[in-house]
Amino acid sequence: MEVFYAREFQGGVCRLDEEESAHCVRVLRHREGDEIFVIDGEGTCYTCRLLDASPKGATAEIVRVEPDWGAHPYRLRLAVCPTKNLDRFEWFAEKATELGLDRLSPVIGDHSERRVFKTERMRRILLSASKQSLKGAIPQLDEPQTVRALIASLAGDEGCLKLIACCFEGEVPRLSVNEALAQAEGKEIVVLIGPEGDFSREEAALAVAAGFLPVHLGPSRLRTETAALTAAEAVYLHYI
């Protein structure tokens, strides 16, 4: 099943941008009359019939509408420190999208080795992973902010279950992530994952004071991107 993405929907017709049109027409060789599937990035999939197979701006008639296409019964936000090797972070984001990620918040911690993160390439990765995994919604991508700013923005927010995966064994009582998820009760789930050097003790203390529950992801020592993906998988498996 080939899935395309469009931003323009009007009068029962959708229009693909030049990049999507070229992929549809030149690479996959679709022609007028072919059935194609188009997502709007907000959760809806449109079954369409190709009207104009222009590689610079293909248009298609909408035949059927499927809201909440590929949706999951939870809302997951991952706030993760980008890794020094950016390929690892991109790999995690792609796989987390396949599992069911709703919002990705890159955060910069006190111990972060990567302190600059640009979002342009990541948006393309999230789009591609959404199409590949048959999802109508593309994860929201936030602009980078500090760990402290993210914590402050969620302080007092009772509408979400806030978890921080940290390594301070013995200093802060930690639940397993599965135990913590039992408290979700329909709330948005927010998981905060630190950089290669973990959170500073000051960041962890701020998070706990803001209502974050310290959790662990098992006995293995995990890389940042593995920890983030493990958290996404734990949520995914909790709801299936």
The other form holds:
Number of protein chains: 2
Amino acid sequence: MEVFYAREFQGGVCRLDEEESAHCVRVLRHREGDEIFVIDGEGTCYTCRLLDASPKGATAEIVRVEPDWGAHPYRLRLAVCPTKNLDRFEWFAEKATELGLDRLSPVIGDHSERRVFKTERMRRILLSASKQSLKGAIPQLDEPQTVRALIASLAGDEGCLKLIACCFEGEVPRLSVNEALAQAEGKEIVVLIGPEGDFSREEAALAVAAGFLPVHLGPSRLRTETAALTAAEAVYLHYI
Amino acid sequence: MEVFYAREFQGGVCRLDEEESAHCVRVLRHREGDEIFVIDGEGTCYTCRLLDASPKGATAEIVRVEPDWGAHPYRLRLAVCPTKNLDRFEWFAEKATELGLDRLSPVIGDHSERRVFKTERMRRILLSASKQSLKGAIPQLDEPQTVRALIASLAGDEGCLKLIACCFEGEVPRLSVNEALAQAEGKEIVVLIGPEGDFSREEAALAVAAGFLPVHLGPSRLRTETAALTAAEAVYLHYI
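Switch over from the form predicted alone to the form predicted together with another copy of the chain, please.
Whole complex next, starting from this chain.
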């Protein structure tokens, strides 16, 4: 099942942009009258019938509307330090989207080796992973910010369950991620994942002061991207 | 922390093969007297002191022995159909090893697009993932076999909990993977994951007849490699 993405839905008609039109008409050879599926990236899937198979701007008549298409029963925001090797961060993002992710916040920590992150390529990865896994909603992607800024922006916010996966064994008492998720009670879940060099002690202290619960992801030594995916899996599996 | 792998441990001395010796001496520039960590791939880590820093065959004196090094509290065997795109299968194997995997059985299903799988490259991936995640045991890698042969080999085996993740929604009653894991009771857990085109109905019927429990991995539509990793995550998270 091939899914397209569009932003223009007006008067019962949806219009694909040039890239999606070319893919629909040139690559997949759809013709007038064909049924296609179009997501709006906000959660809705529109079943449409092609009116104009133009490779520059195809238009289609909306025949069925499915809100919350491929939705998951929780709200998850992952704030993750991009890895030095970007491929690893990109596959984590693809997999987390397949499972069910609402918002991705790239953050730069005191110990981050990668201090610059460009969002354009990631935007395309999140879009294609959403289409491939049949989800109407594309995860929101934030502009990069520092770990400290992310923590400050959530300080005292009681509307979400805030978790920080840090590795200071023995120093800070930590719940397992499963124990912590039992406290979610329907709130948005925010998980903060540090860089290869872990968080600095100041960052961890700031997070705890801001109401983040320190959690561990089990006994194995996980790479940053595996830890981030494991957090996404823990939430996904908690709700199945 | 850099970990080496060796097969020769005799009379309190361990000997690295040529590849590991070159890495230890040429790349990492270790010298006589340096402390190095060597795993035997069976679960033990040896702390050693270099006696002869030869790049062809370095030898080291064993000063400390740690059995069950980086061990996990369960036994997991994953029987997975290799994906058409091998990269995807390889990253799943790397990640599953980081989490904790005991045995990987590549299987070929009736609907597998990839019908040939060579194990040599995968052996190296499992070794490097084990070293990188500080585990003394390297997952056992089986030669490829058909899904039907794997099922037959486990028919009536009560010593393990056998699960098959299949997608025939509505047709077969399925437990969630979490519900099924509650029945493990310390037994080895075997999870069978099908190819992109899912199992054939005959394969699923054979599995059920052989005592496999049909399970689902939640509502999301997961790629084969994501499904396989999610099974590994479910087991890992069940025991943390």
